[in-house]
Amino acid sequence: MVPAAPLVRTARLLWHSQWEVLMGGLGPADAQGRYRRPAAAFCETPPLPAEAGETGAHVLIVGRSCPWAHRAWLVWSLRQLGGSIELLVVEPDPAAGRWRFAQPFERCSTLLDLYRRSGGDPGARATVPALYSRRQERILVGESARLIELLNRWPAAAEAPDLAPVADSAAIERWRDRLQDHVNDGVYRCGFARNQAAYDEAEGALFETLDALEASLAADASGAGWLVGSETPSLADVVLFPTLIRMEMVYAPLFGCSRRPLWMLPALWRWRARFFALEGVAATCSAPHWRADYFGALFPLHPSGIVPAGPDLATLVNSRAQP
């Protein structure tokens, strides 16, 4: 039986009012309904620690589903820092809305406990990634953009790539600034928009930037295939990958970033496959965790909690798999 129209209208009104409250906690917005990412804690770039490179002195804390943690994990992997920085993966606790340690770490059971022990603002969110110093017994930096810069300066093997060569610094920064606003945050501005106008603005900027990326990669005369035309990827490539690898899995179906599938941008499709094929990158990707956390935890966007089936990751990183 189809519910009566007055019942449907009442239910919609009640749900929308509750949705507004829930969204306020999930993703703050400005007066025009545009999502605004909260400031991160431990966001200052620290100097390179004197003990940097010392085995076991530092721990990089990441979560599998978080794209901001993913970028730090990628730099750790690409620069082969496993010998000096331990990697610790935390698990989401959707019921409590926080990250927890599988085993107590530094006498803490949750990342929030570690934040508070490190002198973080009691009201601040405890987010990944975070770089922890065992010697100083505190989190050094928790803002991903600053953390990947620090990890790129970390002592590494001679063969480890420099992801921010001085000659390319201006081009890298231009792409990073644009990607942060319109792609990395852009997908969240689509998903957490409070109204149609805010969504249309964010979605338009997202696909305009994807088109610009496509044009830049397609026009690269060097044939290198990276965003700044270098022979190796840069931090600009690093910050783009976590968003694009989640596009079909999460952002298109859940956040409404579905105007055009990525296979219709062939240069970007090939770029993503090329990046995924880099040594160590595949180990940082876990599609089941991404989908379970996003669809299962973002209640205001997906109240049922049902995790829908998605494409096989292998089909998304095959440069020859385009229709």
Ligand SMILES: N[C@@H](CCC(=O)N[C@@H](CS)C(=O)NCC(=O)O)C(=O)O
Second form
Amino acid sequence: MVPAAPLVRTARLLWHSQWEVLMGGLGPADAQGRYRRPAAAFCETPPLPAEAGETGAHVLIVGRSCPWAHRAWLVWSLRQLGGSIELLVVEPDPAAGRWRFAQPFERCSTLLDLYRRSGGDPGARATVPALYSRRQERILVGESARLIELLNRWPAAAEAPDLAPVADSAAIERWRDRLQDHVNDGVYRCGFARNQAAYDEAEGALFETLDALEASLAADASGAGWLVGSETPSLADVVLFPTLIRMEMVYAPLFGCSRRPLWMLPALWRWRARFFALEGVAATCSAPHWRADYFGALFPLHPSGIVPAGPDLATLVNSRAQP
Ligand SMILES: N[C@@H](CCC(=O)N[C@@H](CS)C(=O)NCC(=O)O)C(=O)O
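Show the form predicted together with the named molecule, please, because up to now only the form predicted on its own has appeared in this conversation.
Then the entire complex follows, led off by the chain already shown.
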């Protein structure tokens, strides 16, 4: 009989080298094992298309679980752009590791086909969100940071909010830069870290930023409770929400972002409930899809594929439920 200890040691070694290979499929890492998000295709800021505002001329392609798509969906929703931009939700295909259309779209069955037909680099990833022009028959933008800026300039009803007023633009930019690296990408840097040191660095930066957000919201003298101290939410609030709303559902249990549960940050907890209550936001949230996609698709992090039960979304967005 083979002694148990050497068997376990060998199995661990073999599994670890397999795990490294599988993690490489999720995304690249630098020499220190830190996750490095690959560049997106169609990431330039395009000018506002001449046909912007025409009914049905553009299609916003999103996936329910994706936080980057969620921010574009939120701007579309808050500015009520549904009259001119159609929303198309793609489905995940975990076996193939790509997005597919429920019905063929522009004669394409996968998002990858649409990226290729749009002239995207054949080796590049086909990511959501993407803004497609029916007239130009191509994807115009495939990078969420640029897309939300474009959607904020899109022709809209007079009462549609401006999410980046000039007076607040410097403060919005400051928060967006910090959130992008340490919170939005920060949770992925925790979850996709290849070693303890890489995880520790990302996790430290994430919670330092959440503490800074908490302090800033707690000190807000305006009483409105938005990130840059404005009367109404801005793009800084928009980019924070998709990450924070997935915290207990996905990022704490799966990516190890669990040092402090959100209820211990009461100003942030209330901020999240306030944002969720904005008109049109609840319809962009589907916790069962988030959990099924993350736990089901990220095989190297969760090989069983079992989707654990999670908290009820309603309890997380109830400002009174915070202890
Ligand atoms: N930089 C992109 C990242 C978007 C992104 O990574 N989307 C993921 C889903 S959360 C995706 O579509 N991945 C598909 C793939 O990598 O093939 C953005 O912000 O728009």
